[in-house]
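Given as structure tokens, the chain that follows is alone and in the form predicted alone.
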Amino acid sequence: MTTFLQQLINGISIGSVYALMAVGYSLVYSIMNFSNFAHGGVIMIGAYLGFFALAIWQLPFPIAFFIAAVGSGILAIVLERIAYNPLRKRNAPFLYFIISAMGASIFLENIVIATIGPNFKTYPQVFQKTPYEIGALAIGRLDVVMFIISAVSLLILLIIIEKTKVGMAIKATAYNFKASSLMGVNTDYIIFIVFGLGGALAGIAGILFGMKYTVYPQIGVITIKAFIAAVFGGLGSLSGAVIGAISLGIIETMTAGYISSQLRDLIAFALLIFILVVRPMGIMGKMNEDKA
């Protein structure tokens, strides 16, 4: 039993990582109705800003962590206006979008690989490694950051979404991008917002898994788990995200626990090939033949 808990922890831990990455992800997704790959460029930017800022700047990780999340922010806004207004501006076809994406998420790995280096970068220490125990349970304070933070932004979203003007003109250009402008929405706006929100989260989430793991330019392929944690959470539906999220952590870690770790990634793969054959709109999403 106490290796069950202490598997189920780890996982919640992570799970709330790829929560916020899936959260970008499906934030997107709901306005512009297109999977945007070159989120992971951005989470990897975001990790690599962090390991600057604590590693070579030595800021303390506050100043730390809200350089990675603002930073990303800008880089996100920035590659809406360059690779995705264009397209939308001249009502081009869901499937350039997608290929613009995948060339922003491989021009920003190569550009890393080109200034930084293709070398594995580590975190300096920045809590203490020695975890908090409770009976026979050992909880790495890390662990417990990542969660409280990963909460905290998650809690902070929703607010905005649901207390704010701001948020309701989100949902209701997600509900009807159309019928949204037609009724004053600055939808122009809307996307600007969006991009900004969801690349913070990203910027978030690179950071928190830079520090439980490291940095490297390949970083990105993780938003592939958050890919497989919004379609089964649901494309669209940021509680499906973060419900997709969480489980998706718990099956890993489950997995890599009571079977292999070298099963986990085969796992995830396994459960996204699942849910699109027998419910492809998730848990909590809805069927739409528009989306892509």
The other form holds:
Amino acid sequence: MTTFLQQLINGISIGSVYALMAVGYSLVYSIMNFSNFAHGGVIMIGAYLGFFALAIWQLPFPIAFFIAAVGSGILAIVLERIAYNPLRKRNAPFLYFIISAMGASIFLENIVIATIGPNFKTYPQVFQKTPYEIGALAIGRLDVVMFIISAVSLLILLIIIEKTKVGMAIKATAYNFKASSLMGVNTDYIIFIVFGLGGALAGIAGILFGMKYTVYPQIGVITIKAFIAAVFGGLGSLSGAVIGAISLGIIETMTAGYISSQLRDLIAFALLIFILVVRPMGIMGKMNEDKA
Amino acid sequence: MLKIRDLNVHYGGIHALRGVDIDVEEGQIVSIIGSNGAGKSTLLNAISAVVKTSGGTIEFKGKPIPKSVNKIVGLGISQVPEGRLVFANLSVKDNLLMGAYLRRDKALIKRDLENVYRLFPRLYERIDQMAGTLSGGEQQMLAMGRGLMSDPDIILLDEPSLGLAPLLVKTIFEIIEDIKKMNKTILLVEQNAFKALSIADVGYVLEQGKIIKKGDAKELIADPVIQEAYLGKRKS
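Having seen the form predicted alone, I'd like the form predicted together with its partner chain now, please.
Let us now look at the entire complex, which starts with that chain.
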């Protein structure tokens, strides 16, 4: 029972960071209807920004956090301007967007290898290693911090989407560009906001992952987990992405705890294929809303 | 109010509108009839800047219309698009509020929201329901209500009767007349030529991108050529 609870808590913690990635990714998908494979590159840059802020510039954590979130948000917006906007203006087929996104992802990875180097970088210790002990359970301080930061970030996003006018315009634009622009919505501005929000979430995920593990140019590959989570929950559905991500985190830690940590990814990917076969629309997704 | 001169639109290789001239005066219902593919929707989309024009002018209240779609509604031109395009993932109320997206005058938005509910009591009953769950007729009402929420001077209606049962078509046309009474000018494009002309002041017949006839709507209904081609009556 202790092992179970322990793994459950670890799973929720790691799942909450997957949720940050998956929601950012899903948000962009809901508007643009294509898989933004450059999302991983943005997460990677966020992780490096956090590393530089904490290890090199020796800034306090809140400022490093701010730099990672805002820097990644700006990066995502710039990427959209350079890599997607020209395609959008020409009504290019979706495949072109995906290829452009892959190109952007490879570009980011290689620019980091060329300038910073291919080596693993370790974050300085920000939170004490000694865990909180509740009975027989040992909960890492960093895990608690990860969960709280992720939950608060997602809550803020939820409020923006559900309670503000711009959030309503995001949903309207996600449903139909033409109708939304007929209402006076500047859809370029909505895309700008969506990439900014998605990028900021990616940056937050990046700095949290960097603290938990290490930073290296290929860290963006972790987005494949976010992709699984988003598909699991139903692409384009934000609540689905959160449910999918937490489920994935729990499945992973349970596999690692009870079976073998080496089988962790195998099971996660097997799950993806299984879901695509059995319920391609995911838990919360609706097939008829999928326009891609 | 709306003055269109020598309007041309090209879609790829297709010449969809060929030198169209249209005038809409304040307070009128102007109906544009024509068969499928005649260019009716293209015309409304050109006015709304959804499609690029390749020649000619569109003037609203004496000024040329801007080139970006999202700047049109703020001038007082509201389009109710073909196929309704209600936001299926938003509630009925949020759809209506999206119609008032650019407005800041909260008290007047509330007044207009109440007016829309008065015009469409059915929408008020479904206020919190997701728009995607509404029937076709209700979605048409919602699209029209949403179009009114910008408090437009002119409302462009694109095939409002499309795909609706005869009884609902009757209701929709009655509502269009009610909208006219709210001091709105209406530009209506329809395949249902008889209904469209019978509520209109002025009618235009669009055929293969050209206006082939214009005139007083009552006269057009009586015109034997129109009767044969669009109103399903044979020469006697």
